[in-house]
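The data below hold one chain only, encoded as structure tokens and taken in the form predicted on its own.
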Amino acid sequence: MKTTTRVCVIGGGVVGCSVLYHLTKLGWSDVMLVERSELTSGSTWHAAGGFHTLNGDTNMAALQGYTIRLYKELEELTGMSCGLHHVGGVTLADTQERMDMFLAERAKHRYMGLETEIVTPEEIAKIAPVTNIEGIIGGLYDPLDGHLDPSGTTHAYAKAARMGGASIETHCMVKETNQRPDGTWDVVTNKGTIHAEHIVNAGGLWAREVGAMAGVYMPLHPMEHQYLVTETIPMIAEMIDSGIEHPHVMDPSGESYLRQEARGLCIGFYEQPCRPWAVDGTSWDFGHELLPDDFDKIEDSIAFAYKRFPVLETAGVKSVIHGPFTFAPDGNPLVGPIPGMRNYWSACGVMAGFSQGGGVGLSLAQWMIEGEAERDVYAMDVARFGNWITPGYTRPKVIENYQKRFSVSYPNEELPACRPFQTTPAYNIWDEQNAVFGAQYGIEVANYFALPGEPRFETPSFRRSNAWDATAAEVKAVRTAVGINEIHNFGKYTVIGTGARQWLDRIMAGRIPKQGRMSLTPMLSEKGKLLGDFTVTCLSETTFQLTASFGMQAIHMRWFLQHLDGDVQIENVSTKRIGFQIAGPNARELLSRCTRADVSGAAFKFMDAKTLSVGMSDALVQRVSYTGDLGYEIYTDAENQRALYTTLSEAGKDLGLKPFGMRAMMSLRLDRFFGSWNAEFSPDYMPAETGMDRFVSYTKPVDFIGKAAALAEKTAGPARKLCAFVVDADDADVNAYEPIWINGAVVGFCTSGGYSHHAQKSIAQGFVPTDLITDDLEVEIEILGQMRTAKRVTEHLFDPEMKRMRG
């Protein structure tokens, strides 16, 4: 056995073998994998082996498409069979809500190059003849769907990795992982100690236990999952004899997936009375055994399946496969470098290993070797869950995700499990004012305030929801008087030290402001991709505050600490320093009533920052607002938040002060075409194509991270640019990723959109090829299957001369 290696992958399932192969494919040959038993000894060996591209996140869908296309390449490379069956698959819809979801997904697939199509009930009957189409109104067909041999595929990955120079050690159980002072690792096994520069936790069912060896909590949990294989079914046998394979059928209402297996059928269930497995940890003795059959928990699912697929009712059951699979709280994998750790990588929580394993392996290998993945991997970044997550939170969320595996996924849906978890001192203040809450990164956020007589629940929908009237009223309050909104849901960091300015100048692409001023700046990767959209506030020459997306805290802190040098200390104060923003024409008058400081337009200019006494609270006050209106952000210590609210609310009674939530905020920002993180801005994009280049200081003498790549983009000119459109919408607005059509061809896609209640117009933002952009550009945007005319707009819908915002 090798005793030194560049990378030690722990776990020999399909994901671990994929990571190993992709490391060799990208050029690292001094890599090895250790497996406590035989390859495929965890969840892999008993997997149903299905694969598909459908995923609500477009980058995950693209990586799933890569995974599926990779299998033929593996077969050609190794000469081994993956047992591929590209039979296609159809997902059924028996409600308009699900059809809306399919229409939205099909629209996304157009610009992704995925050839899915909407099919009628009559077409479904021909495609999948075992299906009873009674009550079905349509479906989504994907020709890439299929299934494979789990064991054969895993061994093909393993052989391909060996061909690239990797080694694999089976029956090699890891006992300890100990980090040396230089950041390398000693992996202690029953066969000796391996010294590795990097380790990858691909432990699958044992990922929690492997992580614990290094003091790492992996937020995942195994769930029991059961599927059945039938004896021969005459209809299937006749199709086979005619050279036809039956396609996959996903029946969300029945919580089932079905495919052909030999001359019968295989059907599995995501049943509501589901059960978590190994709650207190996975036994190291568990291996190639299955769990006892449990027909009671799938009794209702089987009864539904008999109605949807009548041939099952008379079919004999040949075998029952009941085994555990691991899930993260949102169902996506946990991939990437563990925050706060050096050279420790995650590749676990991959419940759909044969749909996602190739993409996971590729992304992680790129990350390790090239410093970043080619796509935005936020949806599966292990750091999307911060250090606030606990086993007590993970398990109920995993159960919820399992139960909703086939549920319609709405863009405005707020899932109820583990809510509320974290709250601010102002939570009860909003609760008493009929707030309808959402959750961001574990903390409760007011989405809107229900009007008298309205339910305190937003109906999930792809169309305009019951939050419409309340949101319109909140927008009106901001534009005509003054609104108040909590600002806890920003990520906030203090940077202190004699080297703080120099460090910020290197890590940020924009200008670092003078004392008492603020600046907006992107943070870039080495390849010039956007990693963050920051506000930098200079409190003194040695003290700065950074503000950015709340959900990116762990990701941003990981990047900061990876690049920290000199006399610099950085602290995440996101939930310690909170407060409120006030915005609207009466905002200055409100602030002046609460402080003795001069806050006139001459004394307190746009982008100024001052430390003031506001009522009883010492506060950092910044003259800026994401609403695009006259506004101020007022930060104070969490202990003082309620006192700060009392001061502001008492002073604002006769000024029309009203609370507003995130639904109104996202409507208000559209008036000025402001971008939003994970929409207009993400690691998929560069500065110039998004318009963020106006905040990049290309000429500053510092060689900031990503400078060469950003300059190259600026010199060449971006191939596409963001544009804003007014859309001739009906009862549904742009959400994200709807295709943009010109002259009957898809040329771009939307990044976000919504309804401007101030301008009373439907607005969309999206990418269009630069050479097609004109001031009077007219396009079509596909919204829920309908082509809607959209015209480019260049003048802001509110305060185009910025007199209110800057005055």
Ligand SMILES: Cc1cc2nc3c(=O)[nH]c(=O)nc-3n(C[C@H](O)[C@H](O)[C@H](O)COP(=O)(O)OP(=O)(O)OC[C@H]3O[C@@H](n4cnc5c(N)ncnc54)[C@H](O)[C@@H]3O)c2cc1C
Given for the second form:
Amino acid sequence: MKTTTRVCVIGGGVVGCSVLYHLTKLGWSDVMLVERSELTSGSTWHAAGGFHTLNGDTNMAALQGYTIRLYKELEELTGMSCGLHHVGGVTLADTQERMDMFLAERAKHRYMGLETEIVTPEEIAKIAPVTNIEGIIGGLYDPLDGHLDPSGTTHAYAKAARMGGASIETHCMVKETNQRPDGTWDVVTNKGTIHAEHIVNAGGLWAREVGAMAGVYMPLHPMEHQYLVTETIPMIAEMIDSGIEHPHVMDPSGESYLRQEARGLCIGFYEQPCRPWAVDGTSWDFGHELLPDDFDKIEDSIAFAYKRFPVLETAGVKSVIHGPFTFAPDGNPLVGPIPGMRNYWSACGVMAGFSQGGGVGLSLAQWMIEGEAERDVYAMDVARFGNWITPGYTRPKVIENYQKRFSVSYPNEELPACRPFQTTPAYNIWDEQNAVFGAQYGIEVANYFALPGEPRFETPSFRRSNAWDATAAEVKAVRTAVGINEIHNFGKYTVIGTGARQWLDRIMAGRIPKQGRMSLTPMLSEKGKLLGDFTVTCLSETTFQLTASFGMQAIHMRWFLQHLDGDVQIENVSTKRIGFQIAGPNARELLSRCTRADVSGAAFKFMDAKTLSVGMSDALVQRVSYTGDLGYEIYTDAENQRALYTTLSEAGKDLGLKPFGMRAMMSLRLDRFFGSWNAEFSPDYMPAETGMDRFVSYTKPVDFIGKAAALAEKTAGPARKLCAFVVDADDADVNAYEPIWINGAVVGFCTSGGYSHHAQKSIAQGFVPTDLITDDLEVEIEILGQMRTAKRVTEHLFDPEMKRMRG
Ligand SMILES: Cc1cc2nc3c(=O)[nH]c(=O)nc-3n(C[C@H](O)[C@H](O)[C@H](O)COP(=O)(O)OP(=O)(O)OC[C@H]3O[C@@H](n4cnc5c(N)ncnc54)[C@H](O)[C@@H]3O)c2cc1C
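Since the structure above is the form predicted on its own, I would like to see how the form predicted in complex with the named molecule looks, so please show that one next.
Up next: the whole complex, starting with the chain shown before.
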């Protein structure tokens, strides 16, 4: 056995083998994989082998497309068969909500180059004749759907990796992973110790146990899952004899997926009475075995399936496959470097190994070898969960995810499991004022405040929801008086030390402000991609505060710690330093009533930051607001938050002070076309194409990270640019990724949108090729299957001269 290696991949399921292959494909051949038994000994061997491209996250869908296209390449490279059946698949809709979801998905697919189609019930009956179309109103057909041989495919990955120089050691059980002071690893196995520069946890069903060997908690949980294979079904046999393969049929109402298997069918269920498996850990003794059949659990699902697919009722059951596989709390994989650790990589929690395994392997290999993945992998980044995540959170969320596997996912939906979890001291204050909460990165956030008599629940919808009137009232309060909301959902960091300015100058692409001032700056990757949009505040020459997206905390801290050098200490104070934002024409008067300091426009200018006494609390007050209005962010220690609220609310009584939530905030920002993280800004984009170049200091005498790439982009000129549009919408606004059409062709896509309650206009932002952009550009945007005229708008919808914001 090889005893030194650059990479040791732990686990020989489909995911580990894909990672190994992709490492060799991208140029690392000194790599090995260790498997405690034979390859495929975890979930992989008993998978149904189905694959599909559909995923709510656009980049995940693209990576699923990559995975599916890879199989042909693997077959050609290795001469082995993956047992591919590209039969296509149709997902059924029996409600308008589901049709809306399909229409939104279909629209996204247009610019992604995926050839999905909306089909009628009659077309479904033709292409998938086992389906009883009663009650079906349509479907989404995906020609890329299909199935394969799980074992053959895993062995094809393994052979391709070996051809690229990798070695594979089976019956080699990892017992310990011990890190040396230089960051390399001793991987202790039953066959001896391997010294590896990097390790990859691809332990699948045992990923939790493998992680624990290095003190790492992997937020995933195994669930039991069952599918049945029937004896011969005459209708299927006849089709096969005529050379036709039956396509996959996904029936979300029945929570089932169905496909042809030999001359019969195979049907699996995501049943509501589902069961988590191995709650206290996966036994090392679990081998190539199945769980006992359990028909009770799927009784209702089977009864539903008999109605939808009547041929099943008379078909004999040939075999039952009941096995476990792992899920992360949101159902997407856990990939990438573990925050706070050196050379420890995750490739776990992959619940659809045959749809996602290729994309996971490719992204991880790029990350390890090139320092970053080629596209934004936030949706599967292991660091999208912070250190607040616990087994007690993971398990109920995984159950929720399993149960909702086939549910419609709405853009405004807030899932109920594990809520409320984390809260700030102000939670009860909002609760008493009818707040309708959502959750961001584990913490409760007020989305809006229900009007008297309204339910405290936002109806999930692709169209305008019941939060409409309440949001309009909150927007009005901000624009005409003064609004208050919490600023807890910003990621906040303090950077302290004699080397702080120098370090910030290198890690941030923009200007670092003088004492008492703030600046906006992107943080870039080496390839010039956006990693964050930060506000930097200089409190003193050795003390700075950074704020950025709340959900990016673990990702940003991972980046900071990877690049930390010199006399600099950085601390994540996101939940320690909280407070309020006040915004609107009366905001200055309100602040002046709460402090003895001079907060006049001349003394406290836009982008100034001051340490003030506000009521009883010492606070950092920043003159800036994402509402685009006159506004202040007031940060204090968490234990002062309630007192600060009392001060502000007492003083604001006769100034029209009203609370506002995230829905209003996202409406208000549209008036100024402010971008938002994970929409206009993400690692998919570079500064100049998003307009963030105005905050990049290309000329500062520092070789900041990403400078060369950003300069190259700026010099060449971006091929596409963000534009804002007023949309002739009806009852649905742009959400994200709707295609933008010009003269019957898709030329771009939307990044975000919504309704400006202030301007009473539907607004969209999106990318358009630079050479097509004119001041009076008119395009069409496809919203839920309808073409909507949209006109470019360049003048801000509120305070275009910025008299309020800067005055
Ligand atoms: C009934 C069922 C049906 C399914 N159907 C589908 C489907 O149709 N399509 C689809 O895409 N997915 C399907 N899946 C899910 C699919 O099986 C998983 O996504 C996939 O197998 C995950 O692969 P993996 O490599 O991450 O994990 P695993 O297959 O669990 O592999 C992990 C490997 O790591 C090894 N290992 C663990 N610890 C150690 C150690 N300490 N030392 C050495 N080796 C170790 C294990 O022995 C194992 O071989 C199904 C799952 C089930 C249960």
